[in-house]
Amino acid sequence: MTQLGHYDSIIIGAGHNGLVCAAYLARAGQRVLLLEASDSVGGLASSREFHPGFKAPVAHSVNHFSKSIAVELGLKAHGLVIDVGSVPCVGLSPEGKHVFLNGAELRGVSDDEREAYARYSRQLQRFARALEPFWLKTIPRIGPNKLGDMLTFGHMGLNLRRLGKADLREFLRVFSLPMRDLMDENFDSDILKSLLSWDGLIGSKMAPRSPNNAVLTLLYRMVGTTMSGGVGALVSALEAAATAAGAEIRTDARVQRIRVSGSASGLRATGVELGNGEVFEADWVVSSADPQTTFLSLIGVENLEIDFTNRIKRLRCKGYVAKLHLALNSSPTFGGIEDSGGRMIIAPDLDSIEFAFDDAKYGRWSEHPVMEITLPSVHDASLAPPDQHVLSAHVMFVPYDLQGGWNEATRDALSERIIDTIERYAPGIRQTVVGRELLTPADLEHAFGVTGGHWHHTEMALDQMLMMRPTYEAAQYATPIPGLYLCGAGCHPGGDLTGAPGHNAAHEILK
């Protein structure tokens, strides 16, 4: 075991969060260490070779990354350009009646559709901007508070006030609505509602008619701003962001466990021990792992108390989405597609989602895979050799459990049906590819070590959001073991690409 020195703050894990906290306590005059297990820095955000030539991150779009946060690393003077509008979305009908969403404009349903749409953006708007300020604060714990807690709490409740008593009323109507009854009040495309759905039941495990939080997962996908250059651009700064500011960064760095000192009645995480044997010490240790790998592996079950224990235990997070990637030897042809450089759904209705959720609730992959589509080679001609292309897919409801469990024939069945399924909208794509791969949540949990695959760590739930997140006595960032923080997508606000975790966890250390 070798000792190698002191710092302020350790960071264990470089995904976007990790690197988003590194920049911000740097910044503040701390000596910060940040350490990742892969030899690249990015986390599930990494782009990864995943044939000879063609890369891919399993984030495959950055459509509401926090616009102060941006702002505030000074990512722009590191080849960020941010605010770029909002990010097209198709609908894709297999008549090729597709229905195209950019911004405010809605196109392919008929005039009615459109006036109906433009009511419910602005309401939904106005219940999305009341609530943005909260992603990035600490919400604050349920019972006797500081004062700046109680503020936190009447500038939320004066937010929603300003609402309005009619929106107010609305907005508490709609806020656990299943999102079936919400797109069927408003709507009569069925493309449409899948298309307006969508964003508030990926990376889930909720189908629209799933009574929780589907609506308030779709509000705080409602904010932030669009990055040009995609994933790979937006790590790239925040890497830069955090290395100027004075952060360490260190790759193949795997921390085998957090360092705790002290008696059962008072310990105090200390820092951290690398698989290697090396151990640095630190003021505060700083964990962006999801919460179960933080404090089932790496603290131990031994230093925590059982009550606590127990709830991390029973903490839901199997993830539900797989990434199939493909590399293809030219640009692919989607009819009726002018620009294939945004997102593109394949779910014809809101049946066609609930149907494949109730497959994967009984471990079975759907027959019918509903999906998200994107071309990141569009945005970055990195990710492929010249004129050819990589095809992203998120495919929603692949359980983790499946019937029979995972291997390479159940892998490469659930990849001929996907790309069957693509075909019917891409027609001959099949010819085009020269290589591909499928990662399931078994294999996310294996490759980026996150337990169950899921994408937000754990489940973004009602039971398991705001001050709940991840569960109480880990709400506020700081843990039961004094010296110890979460800073990952399983804090509040939770998931995607943001930032607001690791910026809410380090202004928490800072204070």
The other form holds:
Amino acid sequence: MTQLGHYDSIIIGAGHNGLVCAAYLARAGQRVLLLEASDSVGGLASSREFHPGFKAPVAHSVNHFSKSIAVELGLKAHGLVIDVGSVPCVGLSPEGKHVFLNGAELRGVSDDEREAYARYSRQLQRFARALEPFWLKTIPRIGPNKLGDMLTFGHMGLNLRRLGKADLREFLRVFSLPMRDLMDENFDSDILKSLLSWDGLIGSKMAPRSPNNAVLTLLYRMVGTTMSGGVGALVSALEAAATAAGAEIRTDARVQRIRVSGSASGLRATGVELGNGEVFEADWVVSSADPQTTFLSLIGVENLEIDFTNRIKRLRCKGYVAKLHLALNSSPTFGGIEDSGGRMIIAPDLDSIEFAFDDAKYGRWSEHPVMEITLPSVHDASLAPPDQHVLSAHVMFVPYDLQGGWNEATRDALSERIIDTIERYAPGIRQTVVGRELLTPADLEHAFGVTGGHWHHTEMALDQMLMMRPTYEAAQYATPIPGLYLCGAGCHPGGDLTGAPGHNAAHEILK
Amino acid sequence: MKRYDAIIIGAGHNGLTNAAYLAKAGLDVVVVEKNDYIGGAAASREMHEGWIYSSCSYVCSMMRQAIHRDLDLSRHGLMLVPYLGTVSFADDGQVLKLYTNAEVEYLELRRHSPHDADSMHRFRADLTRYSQLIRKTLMRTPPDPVSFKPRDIKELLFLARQFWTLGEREIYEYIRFFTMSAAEFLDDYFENGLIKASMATPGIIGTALGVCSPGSAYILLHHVMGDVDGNIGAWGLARGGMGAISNAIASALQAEGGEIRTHSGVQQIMVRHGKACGVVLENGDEINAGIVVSNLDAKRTFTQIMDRKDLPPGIYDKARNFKIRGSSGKVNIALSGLPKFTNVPENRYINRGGLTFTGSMETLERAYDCWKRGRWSDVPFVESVIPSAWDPTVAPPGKHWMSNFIQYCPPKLASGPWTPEKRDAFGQTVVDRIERYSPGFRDLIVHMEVRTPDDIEKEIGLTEGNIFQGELTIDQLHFNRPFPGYAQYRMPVKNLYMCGSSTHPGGGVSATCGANAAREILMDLKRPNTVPQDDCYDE
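If the one shown is the form predicted on its own, what is the structure of the form predicted in complex with the partner chain?
Expanding to the full complex; the earlier chain stays at the top.
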């Protein structure tokens, strides 16, 4: 075993949260080592070649990265333009009566519906803004707190109180509504309902009729900023920012184990051990891996209290989204769509989403998959050869543990079914497909080391949010093992490309 | 023309309770009821000669003892006895027999899973602990969380203190329990499919959620937080059927001088100068009163028997959006003898207990999927009890009456409106389900009465036939029930109150909504409070 130097912090996993955390720690003067198991940085946001000449990132759109992190890390200097405006979103209709949404602009519905949307959107925006400051704060534990902690709670209460009586009452009712009820209360158009529900549901084990968690997820996704250049540009800018600040990044360096040493004063994380036997030591070990991977495989249950282990084990970590990448030899044409640079949603009504979910509950994929499609190559020409394109589809709901198991035949059948569905909206697209890749949640687990292939590492649900994410005793980024911190999507505030968990963890470490 | 102090619309058990407490305070009250019988959904009716059916509600667990005692309901003829056990039937012929005998129950659980037998203690202890907190809120008026009135702040502090004393760990566990699905909650404890399914069924009874829907764990709690004779979580039967409860309360009401008028459906609540002042009956008669109390559900109250122009802006929409989804059916069967069930011995535990045709978690969830699609399941969840095995007053000697509650049954079918043929087909599905576990059951049937949500709505007046007068989800619980800002039993029109299960603490034959509303009314009228405190405060 070789000892290879001592660092202030070692960060496990160069996903976007690992990069953000590394950048902040390095900027504060720490000697930082970022270790990544695969051959490139970015994790689920990294762009991989899935067919010769065609690349695609698993996370396919950046529409709510934290603006203050982008500014603080100077991502502009690394080639990003932030605040490029809203990402257009289209609800595809089988009859060609699409609904177009771009920020406040809504087309394809009646005037009444447009007014209803303006009202709805104003109110939800107010709720989202009231919660926004807390996504970038450590949420203290409930209990005897320090003054600063009490201030966070006070601030939260004040922000909600400032909504005013009527809005606060409405917030306390609406936050737990199922998407379907929220939509039915406000709108009539089926396509519009699916379109607006999408961001409350995707990535989680939630259907339109599931109460309690969807609206909070939606509000979480209503803040933040958009950026030019797509996911690839964000990852390169974050990598550049971390490197420029002095962080050292090593790819192809899979961490096998977090070293824990004991003394009379208790256990402490002291470094990491790679698969090849290399050992690095550090004062702080920061894991952007999901909580189950971090605690159950990297730390090991022998180092944890049984009660804590049980809570980590019962985290709900099974993913329900599959990813299909298509290499297209020409520009696809969706009927009735002129600008295919935004997100396109195939879900003709809320029942279509609900019923797709029902299949997944029992370990099957739906014959009528619902999905979100983008063409990442429209924004990032480097992803495909000239005049050719990459289509990326997030397909809800595809179970992690398929009945009978995943194999080539079941994967092919699902891919075919998805392409058939897309073909309905983009006639002729099948002939232009020159290559494809399907990543089921099980594949995502395998390829990116994320338990269950879950986008958010663990469900975004009320009981796994705030000071309970991933579980109490590990929700303030510090963990029961001194010296070990978490900085991934499994911490507050949660998944998606926001940068917030990485930012918050760095702040805790630097306290 | 006579002017009453208060009119209560609907002689369901909450309306009667409300009236009884108002009458006790010296108010001149009248309860108007559209049917020719009282009790609403808690009624005993002779639907076939010699047989008395608890035609809708069939089991009693939420009834607050403080009210039972205070109104002296035992003297008015009410006798409640707890269930002695529950038998659950799996899809594969397995039977789980849980008797109220700890040693026998443990051995029976062990037979299915030693792991689960040990977990049951933990499960029961946790559920009881969770229910303690809610039980404290049952007979208290919810505070308005956005108000700065001293009373609301005091009540909020009370709740905060209750939470606080749980301790940090328990608070988090509580939030988790409150928001998750019954299926996920049970996964924390059990491994055996039948044990899980049989424990999960209270999580779906009466609700348009499935065992896998987040929020169903709370519904589970709602069904096990009551008590019978001090046994928390026990379910009980009323001698003479559920009507015995309504009749006892009615008798208490009449003893205080209150009046009940049946055959008196309300056409409209009269509002003059922004104040409720009486009702117009369906026959055109007007009754005037100082206050009007509606025991009807929130949707019916505001969208059916009130004029939209009498309501402040926004209320009509709130009522329209109020979630009250029909999801349950009922089949009452008169039997010529006591049915026998395969692998189930005959004993007193079974005779005074529940029979649940549960199948597995997947069977339960699939039944919900059918409801979502506007169908009933071929393998529905059926929860049955044969009260005549213990109670001689509900069937002729040697004959029996079986109550069957079915989850789920849609209020509207995808194939079009309910017809007598479809209703019969639904009833036959239920008989088939039972026959599978009780060969020869069909031949015992003397008379059968099938109720779909549609029938329940038409007869009882519950919108969509929802047994709770509104879904029990967070957006409609406590200070949100029925609407945010109107959870204190006072409605947006002056002198108008609500006292039904659409208000806190929600459905169940608890008499609590009616009592809580009476307390608020008496406060407004500056009369001494006649409503007792609950027993379980440890302030």
